[in-house]
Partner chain sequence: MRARSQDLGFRLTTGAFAVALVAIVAGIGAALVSQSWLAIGKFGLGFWRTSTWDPVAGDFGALPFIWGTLYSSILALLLATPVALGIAIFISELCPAPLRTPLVFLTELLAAIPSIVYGLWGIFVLVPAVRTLQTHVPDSLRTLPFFSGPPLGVGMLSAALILAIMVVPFTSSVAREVLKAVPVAQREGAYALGATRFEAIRAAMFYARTGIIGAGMLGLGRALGETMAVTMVIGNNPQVSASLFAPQYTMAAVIANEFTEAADELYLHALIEIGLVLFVITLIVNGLSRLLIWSMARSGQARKPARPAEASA
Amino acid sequence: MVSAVLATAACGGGAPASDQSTPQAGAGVQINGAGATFPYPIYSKWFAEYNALHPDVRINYQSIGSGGGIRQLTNRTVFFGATDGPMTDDQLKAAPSPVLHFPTVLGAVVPIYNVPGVQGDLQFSGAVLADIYLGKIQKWNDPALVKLNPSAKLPATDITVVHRSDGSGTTFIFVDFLSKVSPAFKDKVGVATSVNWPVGVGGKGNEGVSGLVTQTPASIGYVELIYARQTNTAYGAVQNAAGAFVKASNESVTAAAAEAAANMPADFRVSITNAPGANAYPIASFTWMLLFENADDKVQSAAMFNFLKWALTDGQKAATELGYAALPPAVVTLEQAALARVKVS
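The form predicted alone - chain by itself:
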């Protein structure tokens, strides 16, 4: 578990009395949400900071994975969900009423590894990562890995493959990228928040995958960037669509979002994996909060409206501190307009 975040988070909300254009949330509002582990650190920080500013509303969030967040929202057991993989058309149809997607920050999924004796960063292509997760590449000194890392002393040991065991937006982002660069991976595994892995062992949450890799020599896994940074786990550079090997950073994730920001669909459901551009990190994604357009509880709707207005503006300042990339200004402008669709009365 990442020590820098709490097991639960609470926040308060409500617009200042002087803001006549913002719906008012009533006093003493408590809101429950659940979903992705990918944005959990930033959501925890946001909810706590917002609570300090507006103690009349508390927001509780359970980090259970994107699949669980979508299910709980659909079943109305939480007021809002969170996901790193946008809901599919079938999932939207299964929801009891229309669901809106609101991108909150940008993040990156990175290949983490624990290879004793290896110094420095390893480089991976999408094709090599796909073949590792298909079970085609089984040893660290496989010629394909040696070719990408000629100066590394890769051992002749078996690779222990680690993946998510739960429905996960982190998985969605990772397999979305691998399916774009490997037809074999797309055919055998495909793209979803939960897939049938040909090989490997599963860990629950980004925390579980990070923990397994840290504890298992000669292993490889995939996690959100912040989990690699906060656990000091080695993570590699990945070859992008322009052929450059790029490590995940705020700048390289922002570069990946540049084209999407200029061509954002109205519902904000967009993939930015394998984005064009020499500086773009190829396994990057928005992460979304999910709200019913016309929820029964308008007090909670007003509170979430106010919170999102804050998160899209002042809240973005905390994103880079935690290893996320802030939303492009053009996307923020589009979302502020889309917030009008949330019925608050």
Contents of the next structure:
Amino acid sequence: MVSAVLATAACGGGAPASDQSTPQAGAGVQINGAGATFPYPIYSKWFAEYNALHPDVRINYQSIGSGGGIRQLTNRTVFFGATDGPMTDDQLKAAPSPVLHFPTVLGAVVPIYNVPGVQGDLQFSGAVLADIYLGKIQKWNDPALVKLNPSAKLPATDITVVHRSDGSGTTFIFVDFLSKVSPAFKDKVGVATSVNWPVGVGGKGNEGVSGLVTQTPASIGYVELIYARQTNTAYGAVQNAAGAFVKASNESVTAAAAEAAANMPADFRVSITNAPGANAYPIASFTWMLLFENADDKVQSAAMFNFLKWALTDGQKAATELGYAALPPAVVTLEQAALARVKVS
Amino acid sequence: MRARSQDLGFRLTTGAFAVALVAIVAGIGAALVSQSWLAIGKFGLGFWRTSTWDPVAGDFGALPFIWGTLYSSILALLLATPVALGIAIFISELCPAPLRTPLVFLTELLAAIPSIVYGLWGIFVLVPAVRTLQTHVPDSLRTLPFFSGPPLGVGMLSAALILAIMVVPFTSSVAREVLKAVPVAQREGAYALGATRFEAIRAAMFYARTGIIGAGMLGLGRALGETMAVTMVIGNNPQVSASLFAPQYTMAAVIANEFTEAADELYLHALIEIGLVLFVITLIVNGLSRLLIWSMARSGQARKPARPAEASA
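Switch from the form predicted alone, shown above, to the form predicted in complex with its partner chain and output its structure.
Whole complex next, starting from this chain.
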């Protein structure tokens, strides 16, 4: 069932008055999308800014989660979807017509911790993080941790492991990284938005994890980079594939994506965790918008086409202002070429 | 004639409402079954008995969630009922008149607080307090299965406490109404026989016992379905543990946590089957409480046939 909504200028409830002053009366287009919560702040900012530039285009976005976004796109209840983890082959097959992925911005996940007596940043390697989340490393003064942090006074206390309890793209990125660096983790836990954690307690949302870590002595957790930054939470450095310890920043996350651009698959479904390159932060990921290649409603397709062109160029500045890492220019160039696949007439 | 047709119309309308309610409940049940068909077919009754919950491997069992829901709710019932009864007795029997209205207002205010607010309060106040309490539990007690595990703060005890606080206003206001419905003659009779105040209240409570059980069951029903506040303090770790300190999980919490990101069909069906299990368990608990009330009412009548009709909530 196609439930795409073509709103005329007259039926925009609560719409700004500029609607009426648009030169081509009746040409207004309203587009509905749904999906990931992680890019919600930048998407809502983009849609508002874009609406100010193009009053005839109104885009509504509901941040219901990546899974919900994929489901609603597949059922065609929304015109576009958004996800933090690319659609699987099975999900693409289940979709009524071919779906295109477009990376919009970059996100990263950082380890946060609360260790009594430890000041300054701790350093982690992927293998150590995996062993902590597998329950193999149980004490803060484990030799593996001491080796990475020779100058820190690590206590002999048990580690309280905190993870997300809700299904989340943040978890997806984190376990994707741990599975790449630890075969044991891949074997025992695997990659998904919710996984069967062998140890630990679950907090709901970034705020739940961060709340638990702040309050529980000797704990470790993981949150989105943006969240850690907005709340001024200290976070650790992680060893990347080149062996360097890198703290997450806009530059190091964009660097990880730039490495991926070199051998980017045509459908942009790529994981950039554990990216090569000395400056690349290893727990990073694209977040994607999902569009049907050949949607029934060409007016909406054309509007989304124009919007994405804008978001990939002018929009990226707003992204960095909000704390998202911008797409590397090479990826933008690839996407601009790929946009031609969206059928607009 | 006119009055009669009016009567008929009224009967049909109200009857239709009553039937609609039953139809809605049946419809919910049918929808839950049809939406969880994949999981029912794949796991069968094993869904109720196994404890693995692995979305990656597509292996689902509901036992830890059933356990966590029942454990936390029953614990909350045990904690809340005595307090709620105390409040109800104080307000209806002992309270000085000027205090009564503010007290009633305050207990009912507790019921009006959104559960997310309870959850936040739980994270920032209750959980640290529980953690402090846990660190002071003597080592001799720690060997008991109820107190094993590290002091995390989040876990079964925090969940039961927050549920108890949320349930108290419901149970106490129903219990208060029930006590209010006890005929004055009951108390006067008790006093006439030389009863003390305590004995008179005990007699009133005995008279109202089925209604009081009903009040407790209402609280239990509320605790079974509570989602937000519980998921924020229970630790969300699917395990079957007797320990009050252990992080556990409830059915409502896992649905709320994982539904939005469940893109895989079987996963989605397993989550909806959790909803079905919760639905069935709620029905069973309600049925059992009806049965309990009914059997108490019957035995009461058998022993004392002269007793007037039951007071009920």
